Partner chain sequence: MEEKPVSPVLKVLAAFGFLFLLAPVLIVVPLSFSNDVFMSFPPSGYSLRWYIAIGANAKLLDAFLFSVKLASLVTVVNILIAVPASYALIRKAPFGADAIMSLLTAPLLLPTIVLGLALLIVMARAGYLATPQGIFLAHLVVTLPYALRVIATALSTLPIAVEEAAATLGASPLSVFFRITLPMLMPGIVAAAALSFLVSFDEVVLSLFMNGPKVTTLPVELYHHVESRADPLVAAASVLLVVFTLAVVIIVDRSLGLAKTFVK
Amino acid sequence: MIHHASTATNIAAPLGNEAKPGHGFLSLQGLSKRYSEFVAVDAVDLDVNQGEFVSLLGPSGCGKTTTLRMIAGLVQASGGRIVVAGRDLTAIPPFRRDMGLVFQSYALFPHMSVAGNIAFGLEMRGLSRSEISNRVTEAIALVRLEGRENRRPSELSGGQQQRVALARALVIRPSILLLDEPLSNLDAKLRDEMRTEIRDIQRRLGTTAIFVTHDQDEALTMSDRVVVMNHGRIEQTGTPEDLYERPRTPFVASFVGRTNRFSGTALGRSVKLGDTLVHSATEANGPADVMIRPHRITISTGSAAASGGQNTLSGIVRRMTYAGNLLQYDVLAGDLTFQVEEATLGSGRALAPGTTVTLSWSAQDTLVFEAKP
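Is it possible to get the structure of the chain by itself, in the form predicted alone?
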């Protein structure tokens, strides 16, 4: 495989005493799920350290939710093991796994109050009334729902319902918190707020968390590590920075962040893209997939000369889109069309279609991968 230079090791340091050397607090070992001839999850190996926030990221049908549901015990594994703190839970029923689960649909009981919903799991565990009362009060304060204890779910906003679902999962003090796309039903502003709240609560409590999402922004902003899945397999595991700056496969590079993608031929530290030759920091030869992130490309009306390994191309703006915080351009340079992004600075500067421009970027930002047949 050809990959970007300076690829780093993507294994985080242990965060708890329970994690044995080489094994996480939660360890998935060859975990698989098959439905007849269809393989939904294919021999997944993953170690998660105690107190770590790990996101499973990928497109619909990649196996991330099935993996989460196997961890929870809601889906029976076809093969492999689920081990928590050295204990094999693969055949253990869900109610004995000591896990809290937050569903995408919240799954609140409509006939119960906020306090009743939060208390339900504690009542099923046979705790005393005083202990239940104390824990419910603490959980309500944790998610900032004081004064709403007696309201029904229908009287709450979407964000408040999500807080109730989170409090219900946390009040049992689970060893692992599982979150199945819990923000997908919220509007953009509320999603941003809940990302911060969930992450802050998880850090304060030190709870190990597995978060399923198809939203790259959620995964990158919330996680200690991200697991990118595709077709039931793990493509790459690493910190958000690892995945964004040092993707190991074209799929990871294109799914985690926006990219320009071209097919070409690698010639040492250069790549021929049609009639255009661009420079990279990767030593490679042969058919290659080339990716360049739009925001790493500088667009100007000057004629900057290439220097220090920089790539410089002349082009013409074909389209400009105003996206609030970004100006997005489609630029035709030779026989290649580039997408370019730059921040809006409030100056009103926007290059109109038809403007002749210069594009430049670092050789380090030319990502080169071996082209698969």
The other form holds:
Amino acid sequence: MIHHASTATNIAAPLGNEAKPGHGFLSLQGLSKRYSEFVAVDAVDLDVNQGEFVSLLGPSGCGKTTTLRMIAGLVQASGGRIVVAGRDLTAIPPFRRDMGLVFQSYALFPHMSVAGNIAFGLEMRGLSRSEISNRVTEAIALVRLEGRENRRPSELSGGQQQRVALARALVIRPSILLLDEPLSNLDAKLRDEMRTEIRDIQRRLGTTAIFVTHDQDEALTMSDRVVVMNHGRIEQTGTPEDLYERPRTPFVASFVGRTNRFSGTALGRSVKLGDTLVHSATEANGPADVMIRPHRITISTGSAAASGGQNTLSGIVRRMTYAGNLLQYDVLAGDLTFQVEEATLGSGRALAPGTTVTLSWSAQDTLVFEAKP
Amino acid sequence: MEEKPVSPVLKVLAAFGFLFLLAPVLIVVPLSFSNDVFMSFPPSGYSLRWYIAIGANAKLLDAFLFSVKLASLVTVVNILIAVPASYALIRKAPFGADAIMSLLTAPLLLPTIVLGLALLIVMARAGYLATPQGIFLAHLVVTLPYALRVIATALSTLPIAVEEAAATLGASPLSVFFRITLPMLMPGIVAAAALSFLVSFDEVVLSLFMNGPKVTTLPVELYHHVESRADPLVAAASVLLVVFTLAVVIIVDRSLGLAKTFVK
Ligand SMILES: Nc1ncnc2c1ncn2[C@@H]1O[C@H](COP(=O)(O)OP(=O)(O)OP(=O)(O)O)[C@@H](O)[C@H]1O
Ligand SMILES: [Mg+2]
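Can I have the other form now, the form predicted together with its partner chain, not the form predicted alone?
What follows is the whole complex; the chain from before opens it.
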């Protein structure tokens, strides 16, 4: 897959100094898809570097699959460009795009063996018999399916079928590996294993990967960068930490991670939530959405004095839920109900409903978004 | 899955159903071994004389061979038309695909007698009446709807993602068709072929309209035989036909079963 880099520079060079974005190995420029009146993907701009693992994250129907299928060439774009290594692929049919796509349904060839499935892409490239057999053996070892070469897909478990699909897409050494919710049909434990495995393999091969998911954990734990989509548009692109700590829109804040959400009125560096005034680290004014992560709030029984920049509220525990690694509390403070999460420490301290408590969090954990008129 | 116990009432009903369907066969089999000169039931004595008589009846044997050749050719041409046609209509879905499909399968809905009359007029004009070409075209018209329906249905149930996967792996549309679509479509094609063959082999009305001295199918020949004579030869021929049809069905079922194990 490295040889694409050289073609990239060769082809890109004559084009010369392209301005601003569009410098990624994969570059989506104003990519759009309309189905008659309905806009499924709306002017998406995205640049992905070589070897990067980027997730498209968003709720159902936000256009993730459509975007991925446009990159693969299975859906014709209504507008915009898809550029890979400096080459405009927008009008190129899928079989000349050199991309590996892993489908949610796996889409294995039912009439071929595991080895036959994996060899297919190599046969289409007209490689020699020995080359094919070497690379198939290599790919089978990569996904740990040795000894199952001659099985039919119907004779494999879901996880094994997933591995075949992955090997089949990787063995052609695609310029970009595209994955459409590849783990959603697996059980929780296998899903965790496959996450690590896919990421390891991708790192080892240095493949550029686009991973579609609606599972925020998956996106955060696997990706170099995450693209949050909503209604066909990109809400925010950033590292998992960016999205979690510095969400730019209320949508991102509430979609990525759990959050307390209030509406209030911002007054500079503080916000009025009903009768309560809380401090924030950002300047804002007027009607605002306010979000505070449940696990950034400290819950204590003592009446801790307010320290500089700290928010302190006293309240009463209304509900306590034991979730194994977490204790979740609903706390009523004034007329606001806060969700608070505390890691369980094994010491067995769980506050019973009715306990009077103090909630505190630092000003920068108060996320304030000016409400759009 | 556990099978539910079948209620005795249902069993009795099913038995009557089978009896009703199989009654003609139950009468024809003893009749075919009759030693009488005329059809009468029950026969007064048993022998193989009518089976031997078939072997000596050149007209009947010729008609049988003609029917087999006709049905085989009709089947092959049917598949050659139905596979690309279904592919174009289902996968490419051109404007008006539904209307075209309805038009092509319309002969299924027409009474055969109407179709026969229409074909008679057309073939007479074209000078194809009582020619092998004429009867071949007539059979094609009535069997194509079956082949088309079966193959189109099979095609529309194939997961399109598998074909897309092949395309992303570098297969041109032609390679996708021959390496992926066609093998997965095989059970449907075998079923369509069997249906075409049997419908053509069994066809009486159109064949009667189209027939001539050189182009007589087996059912027509048998029909003529019954018209002029009332001997049990027809019963013997019927039994042989039942066996032949059963053989075709079993062969198809076997190969379909095989196809299923490697496709599903
Ligand atoms: N062929 C089509 N015709 C019309 N609308 C379509 C078509 N394909 C997709 N859409 C619409 O485009 C929108 C985006 O679909 P897409 O499949 O990209 O969503 P997604 O983000 O992948 O969702 P999910 O998480 O449910 O898979 C949806 O509202 C869908 O209804
Ligand atoms: Mg999707």
